[in-house]
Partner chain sequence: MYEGIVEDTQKAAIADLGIDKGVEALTPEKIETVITSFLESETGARFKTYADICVHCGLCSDACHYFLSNDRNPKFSPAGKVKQTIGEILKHKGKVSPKFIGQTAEIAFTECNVCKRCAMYCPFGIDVAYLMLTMRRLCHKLGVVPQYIQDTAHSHSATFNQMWVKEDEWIDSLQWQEDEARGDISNLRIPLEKEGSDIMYSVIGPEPKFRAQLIYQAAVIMETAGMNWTMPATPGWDNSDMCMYTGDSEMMGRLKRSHFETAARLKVKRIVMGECGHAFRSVYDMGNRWVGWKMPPIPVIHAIEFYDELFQKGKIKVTHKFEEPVTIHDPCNIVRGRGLHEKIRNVVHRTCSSLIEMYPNREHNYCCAAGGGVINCGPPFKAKRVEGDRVKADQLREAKSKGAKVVVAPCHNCHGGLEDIIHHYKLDMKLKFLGDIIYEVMEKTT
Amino acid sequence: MHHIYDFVSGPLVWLSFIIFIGGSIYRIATMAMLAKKKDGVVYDYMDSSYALRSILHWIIPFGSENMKKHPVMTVVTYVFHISLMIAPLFLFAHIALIKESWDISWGYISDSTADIMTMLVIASCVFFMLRRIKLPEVRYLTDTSDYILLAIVAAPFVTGFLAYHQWMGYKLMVILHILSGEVMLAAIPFTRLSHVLFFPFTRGYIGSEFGAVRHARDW
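Could you show the structure of this chain alone, in the form predicted on its own?
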């Protein structure tokens, strides 16, 4: 078990970061070239003021009409994304490991706050899964990969929660926690999780086209 821990917390960490960084650069570069090839005017339409206006409206809760029409989905989505980003980045245990490895550190949240955010992420994943099962219009667009993606996102938080509370085998949960986190990181550029990379570009383009060309709002 110790050798497995050394492997997943050593070489596999570097491999997952290499895949994430290299894959992100590759996906952004290829999408940029594809956009130019298929629609040469895409870059001519880009306007920083309209792009920023659109991005701002779509990142502010209830900033768009669609968000106002689906308040529950909007609240769950924002709680999910905020907790998903803050809990791993500002967890004391993670920061302590980074400090030990690279002598870099920053502020952290309390363990109780991280615990609550972890439970919110897990609950949100359950909500998204039930939504895909229950709503006909969403179920029609759902396939197996969507459920796999939800599992990939939920796994680091479930295993981290179990490891922190030591409700099951601690060493096994820690190994699964690290491994599932690496899988999620490596999956970002090559799955629908890549929206975290493309959101500024796609939303910026749509905002530019609607604002500068159609003279209309896109929210």
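Switching forms now, from the form predicted on its own to the form predicted together with its partner chain, please provide the structure.
Only a single chain is listed, so you will not see partners or other molecules.
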């Protein structure tokens, strides 16, 4: 068990961050080059102020018509994305580990806050899954990979939650927690999770087209 722990908390961490950061740079850079070669329009029409206008409208809760049409989905989506980012980045235990390794640190949230956020992420994942099963228009689009992705995202939070509360096999849970976190990071650049990377560009481009060329709103 110790060997496995050392492995997942040592070399694998490096590997997953290299894949995540390197992969993200690779994806964005190759896409930018492909755009240069094949979609010159993207560069010609991209307009920073209209791009920003569109991005803002779509990251502010209820900033678009569609968000108003689906209030529950909107609230869950925001809670999910915010908790997903805040909880791991500002968890005391994570910060302590980083401090130990590199002697750098930043602010943290209380463990109970992190606990609530973790539960919110898990609950949101359950909501997304039920939505996939229940709504015909979502079910029609869904294939196995969508459930796998959902599991990849939920896993670090489920295992983290179980490890924190030490309800069962603490050591195993910690190992699974680290491992699933690494899988998620590595998956970001190469799966549909890459929407994290490309959102500003696709949103910004359609915002520029609508704003600068068509003089219309896009929200």
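Just so it is clear, the structure is predicted and the values come from calculations on it, not from any experiment. Residue numbers count along the first chain shown, from 1. The term rigid core refers to the most C-alpha atoms you can superpose between the two forms while keeping them within 1.5 Å. Shifts are known only where both forms have a C-alpha.
Core-superposed difference between the two forms: one segment of three or more residues with every CA shifted 2 Å or more, namely 33-39.
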